[in-house]
Structures are given as C-alpha cells and as structure tokens.
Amino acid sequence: MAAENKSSAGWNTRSWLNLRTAIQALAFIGFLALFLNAVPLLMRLDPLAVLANFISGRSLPPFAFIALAMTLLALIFGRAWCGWLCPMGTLLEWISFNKCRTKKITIPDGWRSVKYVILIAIILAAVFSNLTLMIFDPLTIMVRTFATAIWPGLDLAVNAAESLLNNVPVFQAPLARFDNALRPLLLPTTQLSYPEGWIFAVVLAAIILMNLVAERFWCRCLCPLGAFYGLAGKISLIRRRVNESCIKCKLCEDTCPTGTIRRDKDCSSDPGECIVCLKCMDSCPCSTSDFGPMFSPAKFNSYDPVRRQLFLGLGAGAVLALLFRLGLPSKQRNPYAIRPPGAGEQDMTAKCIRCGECIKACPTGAIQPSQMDSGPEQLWTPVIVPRIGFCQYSCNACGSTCPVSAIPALSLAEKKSTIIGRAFIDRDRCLPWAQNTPCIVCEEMCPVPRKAILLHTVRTKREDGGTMLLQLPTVQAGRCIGCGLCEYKCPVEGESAIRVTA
C-alpha cells in the first residue's frame, strides 16, 4: 500500500511541482505585463492594501471585491499566494542563494513575530488615517522599485549600448528597427530620471540578500502581507497533513523553504507559515504527507499574534500614527510639493498606499516619490517635480491608474481645468527681467489655450547705450493650472526662473 501510494503520489507530486513552477513564471510575466501597461490590477489583488485603504480612507476602494475573492481563496488554500503567485516570493525563490549557505542557520521562532507586529501596526495606523507603513507591503515594494530603479536603469543601459553600437555604420539600421520594436512596448520613449530610485533598489537588494541568512527570510519574518495570509492559513480548509507512518527522516524539514516543518513536532507544520510549495511531498520517501481538507483551526504558536505581539503592534502603530498626526518629527510642509491633478494632502496621507503605479504611468517622469521634506507622514507619496518633468496637458494617466483613488480619475476635460499649482516668476533670475536678455520660452511653452503667461513689451537700454524693445513675462494667476511645463523648459541653469508652488 505504501509502495502504491509512493508511486502514485510521486508522479502526482512531480506534476504539481511542475505546475507550480509554470504558474510562478506566468504570474511573474503577468506582473511585468501589468507593470508595463500601467494596469492597477496587481494592487487590487492585495487584500492588505485594500483593507488598510478602506480603514484609513473610510470608504471602500474600487474593485474591492477582487481582494475579497483573494481572501476567500486564502481561507481555502492558506498562504498559497506566497508560494504560487507573489512576484516578491517568486523572485526570492529564483535568487535563493541555497548553494551559498554552507551551513544551516536556525532562525529563532520569535523572529516570525515581527511580520505580525508590522501587520498590526499597519492596521492601527490606518485607524488613525495614516498609510505610511504600507511601504512595507511586498507588492508596493516591487512596483515602486521597478518604476523608479529597474525600469529606468534598464532603459539607461539599453541607451548606452545603442549609443556605442550606433558609431558602427553597419549596426545603425538594425539598431533603429530594434529600438522601434522596444519603444514604447517595453521601454519609455524618453529617458526618465528618478534621483531617489537608488533607495528603492537598495531596499529590494537588502530583502534578496536576507536569503543568505535563511531561505525566504523576508517571507518568514517580515512580510506583512504574508502575515495576513498566515492568519487566514490558520483556519484554511486545505492544509498539510502527516500520517502516522512518518519515519522522521528529516528530509521534509531540510527542504521546507520557510522552515516550518519540525521533526521534534512529529514533522508537522504550521499552516500559517506553510506556503504550499509541495516540496515536502516531493522529498518524502514514504509518501506520508499530503494536502487535504482539515476542519479544526490550527493551534497558535508562541510567535503568533497573541497578547504580546498584539500589544507590540498596537503600540508601534499608535505611536507612529500619533507622532505623524501631531507633526512632532515633521518639518514645515514643502511649498513646492505639488500633487497630481485632483489629489489633496489628506488623500495622500489617508488613501495613498505608496505603490508607485502613478509614477510608472506618468509619461514625462514628472511624478516622483516625495522624501522627508514633506514630513514623514507623506513619505514616498507622489509629488510633481517640474524641473524633472511636467504634467502633460492632454494626459490623465495617473488618476486612471491609481488603484485606490488617492488620485481621482478625472476625465480629460476635468483634468485640463484642474489647478495643481501656480507659477511665479523670480525676477532676480529671469533673463529678461534680471539681465535684459530676450527670452519668451515660458510664454511659448504654456499649453493653456488662453495663455497663462503674458508678455509686456518695454523699451530698455542696451549695454552699448542704445535702446531695444524687450518682452517681459508675467503670470496670469487666474489662468495658470500649474502644469510646470514653463519651469521644465526654462533655460536658466540650475533652479528655474519660473517655479510652480502648491
């Protein structure tokens, strides 16, 4: 009977493992496709993002039923998301460093508590209408990093290679065809710049390097989304089972990527930590473990969110949220922190999940993640930096891409009339005003049908003592929408002579 089960289960297990590998690859390709096309579905699959946004924003975000469906699936299959679909989990599995670890390091069980503390802190901070801690969500980490570091970095590398090869005449025609095929399908049509992108690259690199300590260290100890699914896994229908024929050979314990199988506990596992990777079934020589229905809730362990972890999470969330609200660690608001069209400061604090979808969607690279100069409660929320890019007059991509309506989905007509800031001219830097040098770039670039920048012609003296007619620009505040094109195009080196304030 045991031999028959092993033969049958061996074939079936290998098939399931191959299927899981294929689904992981397809899911990662799907993540890249959603990212490249700026489709916000990925974040709508994230039940933690939707729950936190719902609590913080006091309203149900669009398409919340998708996250609800993912939660229901977790009640059936536990943390299968982590082992089958999560792009962060797949990346960590592909770059596992398994061959680099010369000896097994035992991670203390207490470290698993950290992810629950982060999860509870996120939820409690959301109660105080603050979503800053969503920066720890794995999907926001992935999208943010790809948008600000990996994608523009890849574009930069391709541009450098093309520039080098373009010096060879025989490569010029093929390169042109190659570039036309790449853009805008896979790479941007213009070189985008994100000065702070290296921060996100370092964060993702640090998460990957944690695999040197233990396989899937992030999933075991830090991931708040994994903690959310782990709680569902405690009562999920389908769980790992071990029958009494187990010989305690330890093979399943050695292959478990999250280290949840323990020989000293009869080779059982915690469904809150199991990612349903099926590797334990493949390694078992006796086919004594499988996955099937279980109806009683799993026992809680010392690292699960019981009293201590609950108090720690509540304390951390409350302290951070109150500090943010009281403004104790924050500076004065940056007057140049211009928000995307239609977005308010309160929306940024209470609704923005810091996913970076709007950053990817912006065709000019104008939307950048804010830094600490806007206060810690606004960390990594989107701001428009006109000196880097401008808000394109006929574009409403950021609002239509935002998965949680932190940036409202305005029609193009509404967006064109939405004021996001006001321009002002620094007459000490403006070429006509300060140096009697002719320049009307800001007026020429202004996209508003009734120009927001007018030119006043005056007669002035030249350096040689003669006179000339000079056009002096002035901003018509009632017409300016603050798109920033004038600031972007201003020819003055360094800080622009015309700037947009919120």
Given for the second form:
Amino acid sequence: MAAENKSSAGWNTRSWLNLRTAIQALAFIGFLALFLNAVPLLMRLDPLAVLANFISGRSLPPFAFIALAMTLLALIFGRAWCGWLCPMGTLLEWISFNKCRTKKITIPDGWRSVKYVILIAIILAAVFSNLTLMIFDPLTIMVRTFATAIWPGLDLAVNAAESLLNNVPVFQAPLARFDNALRPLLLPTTQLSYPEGWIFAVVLAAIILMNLVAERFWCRCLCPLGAFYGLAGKISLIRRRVNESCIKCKLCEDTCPTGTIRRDKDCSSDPGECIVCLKCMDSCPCSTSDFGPMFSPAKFNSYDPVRRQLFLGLGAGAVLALLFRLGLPSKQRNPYAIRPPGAGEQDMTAKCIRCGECIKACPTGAIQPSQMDSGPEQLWTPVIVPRIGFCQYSCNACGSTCPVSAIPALSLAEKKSTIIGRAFIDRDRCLPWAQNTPCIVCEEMCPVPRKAILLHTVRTKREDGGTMLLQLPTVQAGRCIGCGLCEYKCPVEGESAIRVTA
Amino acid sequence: MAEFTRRDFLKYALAGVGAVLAARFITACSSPQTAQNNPPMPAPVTPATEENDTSAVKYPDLAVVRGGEPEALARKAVELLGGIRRFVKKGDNVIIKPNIGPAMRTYEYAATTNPWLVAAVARLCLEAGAGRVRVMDQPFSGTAESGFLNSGIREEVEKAGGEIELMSRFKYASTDIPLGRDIKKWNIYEDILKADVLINIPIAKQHGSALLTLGMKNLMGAVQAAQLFHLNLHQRIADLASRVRPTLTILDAIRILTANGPTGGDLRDVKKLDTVIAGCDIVAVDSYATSLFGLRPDDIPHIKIAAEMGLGSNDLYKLNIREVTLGS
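Got the form predicted on its own; any chance of the form predicted in complex with its partner chain too?
The complete assembly is shown below, putting the previous chain first.
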C-alpha cells in the first residue's frame, strides 16, 4: 500500500479506497452467507475467541491455525481487519450518522483504554475457565443478534407482507414461487421464536447509536477484538507514516473515522487505533502521508494498557470470574437448563464463546440463549427450551456448527442415543390422568424406535355415568433421550403436562 | 434522474399499500369469501356409474392390488377404478398429499409414504394432461425439506416431473367446517381446498390413539395446530374429513408399520405386504385397510363416526371391491 500520486491516471489512492469499499461489502455478504449456511468459519477467524477458548478450555479448538494466520496478518497490517473485514465495523461505517453529528465532539482519549480493560478482563477470566465476557466480542454480538432478532424478525416481516399480498389473486402464484424458492435459502422455514431476541437487538442498536457521540465509538473505545488487533498494530510492519513536508492542514484529522490523527501530535496516528481505512491519504492535499513498512514499535499513549489499565483489567476479570462462580452450578444447577446434545455443564462455562452459531443452526429454534436463570456465569449460553422448539431426532447441526467444540460434533448415530434430559409427566395436568380426556400426543410423537412413552389402558367412568377405555401415558425412563418433542407438542395450554429436565 | 428522497419513498410505499388494500376490498366485494374461497363442499367426484357412458360401466368402489412394484400397483389400481382420466382432466391443478409424518425416516421404516408410489401417481396425472402436479405435506417433527429429502419423495417426484411444495405459513386460512360436529372452524391449507383434484396417498401405520393412521388421519397434514385435534381426536378427524375431501385415496400398504407408530424406526415393526388399496370413498378405503392389521372397521372410532356422518361407507359387505394380484 505505497502512496501514489493522486493525479496519475493509473492505480491511485482513490482506487485503494474503492477496493476497500468493495472488500468491505464482499466481506459483509460473506458474513451473511456464512451465517445463513451456519458455516462456523467466522468465529474461527476471531483470534480473541480462539485464544480465550484455548486458555479457558485448556485445549486448542479445531482449526486454530486460522486465527493464528489472522494474528500474523495483524502483525503485518495492524487493525486492517477493523477497517476492511469486520462485519460490525462495516455496519458501523454504513450507519455512521456522520451527517447527524453537527458539531465535532472530541471524546476524552482516556475512554480508549476501556477496550483494553475488557480485553484483559476476558483473558484473565479465561484463566479461571470463564468465558462470560466473550459476550463483548463484536463477532459474537453480530451472530447472536442476527440469529435471535434480525433473521426471525425479517421472517415475520416477510410473512406479514406475504399474507397481505396473498389476498390479491394476481400475486398468489408468484408469491408461492417466491416463498418456495427463496425461503429455504434466506429465511427460516418454520416460525422461530426468541422471546429475548429484543435484548440483543437493543444491544446492537445501542452500539450503532453510539456513533452519534463519535464515529466508530465502539471500535475506538469498547471493542475487545479491536484492542487485540490494536496491540498487534503497535508492532505491525505496515503503518501510517507522515513525512516532514506536512503542512498540518488538519484535513486528515477531520476525515479519520477513529479520530486518532491529531494535529497537536504532528498529525501522526496511533497504529493501535488506526484501522487502515486510507481515508487520510485521500484527504491529504500534499500526499505527505502513506502506509509503508516501519520497524520500531509505536510509542505508547496514556490510554494504552501499561499499568493502570492492566491491573484494572486483571482485577475485573478475576473478581467477575470468581463472583460468577459463587453460584456453584454443580451443586444446584437449574433443572430446566437442558444443554444441546453432548454438551456438559462445565463446557458451557469454560468452552462456549456465546457466539450463537448453534442458535442459528438449530432448525426448530429449540436452542435459546439462557438468561440469568442458570446464573450469570452461564449468560447467553445455549439451552434447549422444549416449549419453544424440540431437539430433532435426526439432526446434529448444533454440534457440527459449534466453532469451538463446546458442543461436541457427534455423528448422527451417536446423537440419537445421547441423553440430554428426561421427560416427566405431570399427572395433575395431563389430560388423561387429570381430566379423563383421551390424549396420547406424547406417545405419538416420541421419535425413539422403541417408544419411551408407554400407554396403559384402563376402564374408567365417563361423564354420563357409563364407562370407557382410557389410555394413560407413562415414561419409560430408560428409553427417553430428552428430545422434548413431547413437551413441545403437548396440547395442554400454558405449561406442558410433560416436562423434560436435565 | 432526480434524487429519490425519503418523501418519495413514503409516497410510493403508501400508494402501494393503498393499492393492495383497494384490491383486497374489491376482491372481497366481488366474491363473498364463504361462497368462493370456502365452498362448504368441494365439487363431487365423478359418480361411480357414469350416466353418459353407453356401456354403463360400473366402476368398483375399491380396487385392491397386490404383488408388484409400486408403480405397477398404482397403475393397476387406478385402471381398475376407471383410469386416471376419470379423475384428472386436461390442465387440472392436482395436489398429492402423501404422509411424511416424521421427517427423519427413510421409506424402509414404513413411517412415510413409498416414494415410488407417490411418483407413479404424479406421473399418471401428468400423463392425463394435468396442468400442475404438486406434492405437499407438513411433517410433525422436523422440517418439510428434510422430510422430503429423507423419505426419498423429493427425488422420485422430481424425476417424475412433479413439484414439491413446502407449505407456506401464509396460505393457511380459517375455514368453516359446516358438517363438523366438534370443530366448526380450523386453519386449513387453502391450496388443498382449492385444488381441482386432491389425491390422498396415506401409508397404513399403527398409531397410539387413532389406533391406525390411514386415509382420514393423513388429512391432518393439511391443518395448522394439528396436536389440538387430540382433545377429541376421532370426532375431529371425521370433522376434518367432511371438509377436506380427496378425489381419490390411494392407500400405501406396500410396507406397513405394525407397532411404535406413527414414527417407527425399527425394521422389526415393518411388514411388507406389497398392496395398494384405492378408491374415491375415503371411509371405504380406511375400512378395508383395517383388515391389514387384523381389525374390523368398527374397531376404529373415527371410521365409525365418519360413516355415521355420511362421509362414506364402512360396510365392507356392501362395497363393490375388485381384488387383483399382479403376475398371477
């Protein structure tokens, strides 16, 4: 990325900027494609996720070399990830609110250290086998929000539009074709429900709205992945250079989206903040700045994690990790926290990076982000909520999608015999037991080859005084794998009369 | 070109919504919903004895064909009933409703309809000049795509030239069931109600509470919230059968599931019979099919109820049944 004369007809600064815009768009489309097809590549590109998972889980996650390669790239190009590839960065650039910020607000430099504190806290909590703070990773935020809010929300909108248009006869045939052709590719085929999806939408909206305070506020001040790349940027090979002929005209300072170029610092920039967006080169009237190789490490700034930030991060990580553990999940675990097949309770704390890929992968929408009911340590880890969706008997999508093996990649045969919970019948609610009403939905639905629900026929009194035969369901515990299809389908309104507990 | 402002966008969006609402209003005024969209009963099937037919052929009520490949069984059964052209006219919109209850089973487990049988019927309809032949069902566990894939039905139907339709949520409409005794209204898939020809291809399976899953029980795939049927299952199955009336029911008894139905999963529960039972009278088909399991029609309450409601005949002695064994 050497500087070129802007006026030359060939490859110039503007071409670099166009290339960056194109790559950003392509990378965002790539993010959507990976998301829709539940390919777990995105999180494997995330060196922070892989590092934290490695420290916390005490074993290297699969395909860790991809994250290593990303780190090596950062040692060459600094925070170029943030300006060129990161879907969150791209989103924040597209919705920058640049025109809404009438007067230029300069935010205190000290705020930039928050991201380093978060980064260090994540790493230290990982030492205590706690990955709760990975909820701050931008890629987990993106996947989680798209899976639980944007994708199902879009589905609702499309369905509402379809229902409306379907009333007009001429639209019916094309609508049906559209629905059959595009829905399996772009939208969920069954209606998904995420009661807490709005929380994630609010979080993402808040991150976007922070742009009103300063451009890329998230990237400057909060993003732990940006902090990780920023540290690499301090010693990266290719960095921004300003030569002596600079006339301190301040044009680059005005265009810099992270506000790291400062006239009072000789228009130099901090490679830990610079996202290599190249806008400064374009704005410079005298072509005095360019990006090229530099060999000595960048100097530290007041907000860099030298002493105060380091101790603050370490302290916060340790205190949070230990406070969260006070609940001791092994002693008193939430009986309704049914985990995806094969995933242990310990893996959920220590290995799960809270990315939500499994939530997206689950075809029935059974996997939900757990809230505080399993304790703060388990926040937003996957749980199966059978009343919302069931674990499909012949499906192992969550395990094969999990980027860090927090949910093991079971073969279909293994998955079918993996016990994730047990069903219990509530005889006070069950229609035949409590109300003499015939119903065997749980038995009918039970997908295991030798059904785990048995029916006992008894002769019982009818309302009119006569007698009738009634089938009473019971659970054959040895056969039940806890898939929750019975709980999902139970026709008793409100709380199911058959419930699966872990 | 002038800039497209937010004001323009709002203007056009408003105009679009207005146009849709206007169109909806006009269609609503010109065709009373209950009269056109929700006829109380579909057009009756061609009567068994055709008056304009000089030879006055009397078609059998039921055709039972044994011993052969699925395609041969289907062709023979339809031929015995008078040939596919008795049911499918040129350009007809045909819907075939197989049973893909559990989405995860391959055809061997006899939990889903035999794919070659479905494809054979689709091919027959296309040969008769049908305009469109769509195959659709909504499995009760798993997605429709996986159901069509695992059962092998997608592959065979597409080979035969038929279409697979993933049933869209927006096409269910609240529908009156005038003859219903327990349910008077339910959300039913509109296309199935509107089809020129509906061919029901259930598979014969054991079932915990319906006792057997046959033709009438298979119609539950056409409705939303089917699990609520279980609150009064047999009556509701019959009620639904009074509203969703297949032109033809071709029961798949090539492999039947004798236990652990309707989901299956154990080949020891599967019995190979190589039999197809077809007829226009869904109650008659179901009645005959009970014999496959060693039962009588009266053992299955919903068959009894449906016969009482006048939806068909359960009296096997009075039915005209043609039984043929292929290759003998």
